[in-house]
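Next up: just one chain, as structure tokens, the form predicted on its own.
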Amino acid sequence: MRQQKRIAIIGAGPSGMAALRAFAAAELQGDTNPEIICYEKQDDWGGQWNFSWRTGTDHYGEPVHSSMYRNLWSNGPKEALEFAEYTFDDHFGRPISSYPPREVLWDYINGRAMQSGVKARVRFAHAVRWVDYSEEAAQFTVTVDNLRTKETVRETFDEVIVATGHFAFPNVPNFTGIETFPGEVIHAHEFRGAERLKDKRVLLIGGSYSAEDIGVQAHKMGAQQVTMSYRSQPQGFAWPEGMQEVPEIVGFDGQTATFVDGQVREFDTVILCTGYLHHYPFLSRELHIESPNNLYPEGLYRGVVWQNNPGLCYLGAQDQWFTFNMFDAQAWYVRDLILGRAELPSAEARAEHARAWLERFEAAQTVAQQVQFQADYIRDLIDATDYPSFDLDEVVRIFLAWKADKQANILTYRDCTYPSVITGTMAVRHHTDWLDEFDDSIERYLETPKPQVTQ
């Protein structure tokens, strides 16, 4: 009789738990899961929602995995990333607004995992340190240390899904002269805070959302001028005084920075948002994604299998319009792979699928063409599994009118609203404009503001 199977998950944040949820589910319409054991090295799940105001290294010793900050508001509309069998109104039982701050997705991501009754899976404080594939036994030996006892175990696996993301190793590039620099200069990944950029004269070196969104945090809570560099092309934004994009820096001298068209500025901090890199500091070369940040890494069939070895699936390792419901779409393909419902073909018909997605990919060039690269991605995934079906189409229509909405104002998007394409609920104003909200917790975000009395 065939001993049941074990299988290893690496990371408990929106990825794994997306996977656990999806045995959950299997389970409930009577499937026999095997033995799944889930290993985090944080003491909670929620991976980069977890909040922390940690940097470098955490209370054991490890590098912080997170790189949330205080006052971070989702920096896209919630109905794009809506679990299609857990919505917003299920959890919270009244509409809300489109774009909520950290603790309260972070409440959303949780309430459906603790539903599923999935935490037992879990070893919290356990980092994994190596993965080993064996060929002639087909198996996994997975070595991990307990944080919090010091002990090494080593347990086999017969497949193993890498959850862990790939948005906590930071880019770190060098520019000329930055030794020389006399203020503070920190990755993204090591920002905690805008309040402490009050007054000051802020550069921060990218052109992607990190810089737009600390941008515009930095200005928020009252910096005194906030110049974002850019490498490739402007993001373009109608930004408000004391916010400007200049083109790619040249260099530093202490505190002054030179640009390539020729304009010379001081600054008090510099933020590097210059992105992050895959990395997986346990796994071979021969398991280990080598691809930039882009919507299909090669390597990958169907954007979670590694092609060299089907027994090793990532979850999330795209660069990402679609984010908690596209993790599920990839965990219940993955599952139904792993429990049998689904046939996994052969290794030459898997590389035909990949390449001619990979053509779809590079094909798409605008960013209506890529949000669509990525439904249709996501489309193909739900097609192939019982994970339920929703209008992806509508989703692309909201990100694009996102995006138009930034271009109006990139300082009161936020404060726009959309229906949910699970539930056809609308969105409902938060109480208080973004610009002026500056209580980013669960109960200041709940709470009904008292009326107005007129006098």
Second form
There are 2 protein chains.
Amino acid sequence: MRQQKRIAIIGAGPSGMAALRAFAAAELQGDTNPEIICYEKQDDWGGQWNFSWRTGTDHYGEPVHSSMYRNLWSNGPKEALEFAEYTFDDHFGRPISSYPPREVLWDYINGRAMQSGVKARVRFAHAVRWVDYSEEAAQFTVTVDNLRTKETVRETFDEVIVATGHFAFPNVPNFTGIETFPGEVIHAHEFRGAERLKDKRVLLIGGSYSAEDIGVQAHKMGAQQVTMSYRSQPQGFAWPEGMQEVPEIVGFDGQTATFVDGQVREFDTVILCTGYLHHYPFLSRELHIESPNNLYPEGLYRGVVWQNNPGLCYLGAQDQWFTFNMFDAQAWYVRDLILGRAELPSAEARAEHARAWLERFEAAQTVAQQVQFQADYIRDLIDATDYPSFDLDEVVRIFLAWKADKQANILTYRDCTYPSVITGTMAVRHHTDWLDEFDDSIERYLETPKPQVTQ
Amino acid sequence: MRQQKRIAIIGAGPSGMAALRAFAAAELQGDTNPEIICYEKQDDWGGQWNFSWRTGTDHYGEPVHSSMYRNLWSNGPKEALEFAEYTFDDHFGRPISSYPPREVLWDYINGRAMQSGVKARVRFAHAVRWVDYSEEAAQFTVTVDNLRTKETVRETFDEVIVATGHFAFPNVPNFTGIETFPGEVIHAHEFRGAERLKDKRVLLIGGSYSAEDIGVQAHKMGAQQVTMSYRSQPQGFAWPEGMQEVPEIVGFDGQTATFVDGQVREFDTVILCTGYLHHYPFLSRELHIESPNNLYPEGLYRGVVWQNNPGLCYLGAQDQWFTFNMFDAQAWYVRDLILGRAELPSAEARAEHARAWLERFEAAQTVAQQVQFQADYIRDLIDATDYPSFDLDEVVRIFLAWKADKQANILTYRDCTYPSVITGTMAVRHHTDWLDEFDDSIERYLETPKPQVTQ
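Can I get the form predicted in complex with a further copy of the same chain as well, since the one above is the form predicted on its own?
Starting with the chain above, the whole complex follows.
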């Protein structure tokens, strides 16, 4: 029998990187880690933050993972996602604004992971094809294609951490007559930049974050008209001239769309902002989350341990107010279970715990209650680990302030600033108003402040 | 031990449908068939001919298979693809034109398959995840996700027929600076119609069939300018005003592309016509074709039997002059091997046979030689089966006439007509010139001829 445990991490995005960091932190404390292999199908880590111009499938024929677009700026304050053990001050050495663009956030997560020297643990361009579990051996066999050498390898592991996320496979429902629409029809997952929406009449189908942010991006880039179609309820922001919400769509006839309130409009481009699927094509259904995108998917003890087979854990499987620091809390806890620092309760105790939290989740109706629910969920994890505690209730207040700022003005909320709950450092206002800033590069972002340039 | 053999067919496109038809034909002759299960990830059969408005991934999260576009008309004469045992006369009951639109061809292949009553053998919305081979059991285990019920099933088979094709996973190379191009960037696989290219400056990267046909479609639909960038050699057709060929691309800077001859041009839309990959993510590399797209991929005896494991066969794995009737010849031969009607030669004999054909393939340099090579290849298969023989040399002549017609006029070749080599029936000219026909529906196509309508 092999002495050392073997652990597979599937995916090297923010969650997988958190797991690698968690094990590196234990090693620094003198712990002996199991053998860890992280499989990543992309050529670099960063997951969603690894921007690709490609859509559909990549140069290896694998589904493109990232839904990132050129013009993306954080749509929540960075103070709500800050790593408690690697702060923005640690990385940038000076205050920055609260809503950085994608390259800046990529630099931050990359910087922390590089500091731990864990990149060698990642097998890039490796696509996991299938995960088998053997009851007798109490082991997983992971079948992986090395996309560069074109070899298939099979390795056995004691535990598997699924860190592939659930914002990579779009939900693409049908709409009557959409096959007759002659313009561009894409899902938000395939959206790479709003520049080409200039002068266009854009229809965004959906009423959540994708529609909101692609909508304001399109508006910023000069779209003639931005129409957002909601199903359950309008977003209700104070939209500027040229942006409006309409109810559910009835169907298309060529360029014309009809809505349930009887409105008929013509469009040049349609973007489905219809969300994502929990889709793990490498997992048999016995190991596969079956859940809508919510804050407490069923079947996961403490939001991470697969109840039916606790050798399998998920990171980041929840809908997310909190992101990077929640992945950390989850990764630290999963690491502690694997290292034996934390004890896994019995199946009955786990089910009981999950039941109690599911009840709390179902009771959380308002936004404030839901954010608080996730803060409490994270606190429960942090309390079980040595991940540095931070003021989660203050982060809840930042989230609510962010919500209020968006209500006040959906076009200017990214100019607001918040203090770090970890370091107390107050963010600085970006040198250029977001609405006037057309250069999203890290170089431009980190430039010494100078008078605003309007393009 | 199980008495009856079990056969899995993966994919219910034209190749998989040919296999189903082949077994049905044997049954009509009194043969006892093995148990056959055909897995198809789409909701209907037809493969590439099953048009979907979706791109990227489908409503199940699976990569979209079809590269079909609304406006596609056959780009080769139907007389070259006619089933020898189900003719166009059999299906339509009257002569039709030589280059029908997609709905008409779909109707034809669907009509034949329906006639055999084999649809019940197809498990639709079933995605094959992994195929394992056990040397001891001499059996394959196929792991499949039922995408509707969300169950994972594992079934064992004696033989597996891979009929998923190789025009579903695009080859998406990188181009310097393409991530800065602000317009639409898609691969031909994601192209769904040329209407939106009206008034656009369109760059098509590639010098083969996709660039040619999307180019003339764009021209037909009123593109301002169609530029096709070739790597090895120009297509060399007599392009109309507004269409031109340029050599290889150096890179992009925003909307501007530079070419190796020093030309610099601005574009609104880029379509990669860069071909497809042999990509079978459900096959380990021991079972996986490793080949460029050519007329005789290595490792396949008679173009179908996997040399290293003859329990695995591929249909339609070649580059294709011939299509539907070649799939038939392959399917009939594979069926005969499975039924024991044909004998599989020894590994050495198979390797020797493949070597000889590979030499012939490499000697075929001109188009005429290559078409003749594929005709001879098909004849070799038909001679080994009871598939109805037909005049393959006459089909070669039709292919060469088609080539000449295209050279004469790339915009009008679809108005030409040819006789069926099976029935002798002469095709009729479509009631409307292709360039003036903007309605691709089967209803419009089958209308009683009337004076030409120009839209």
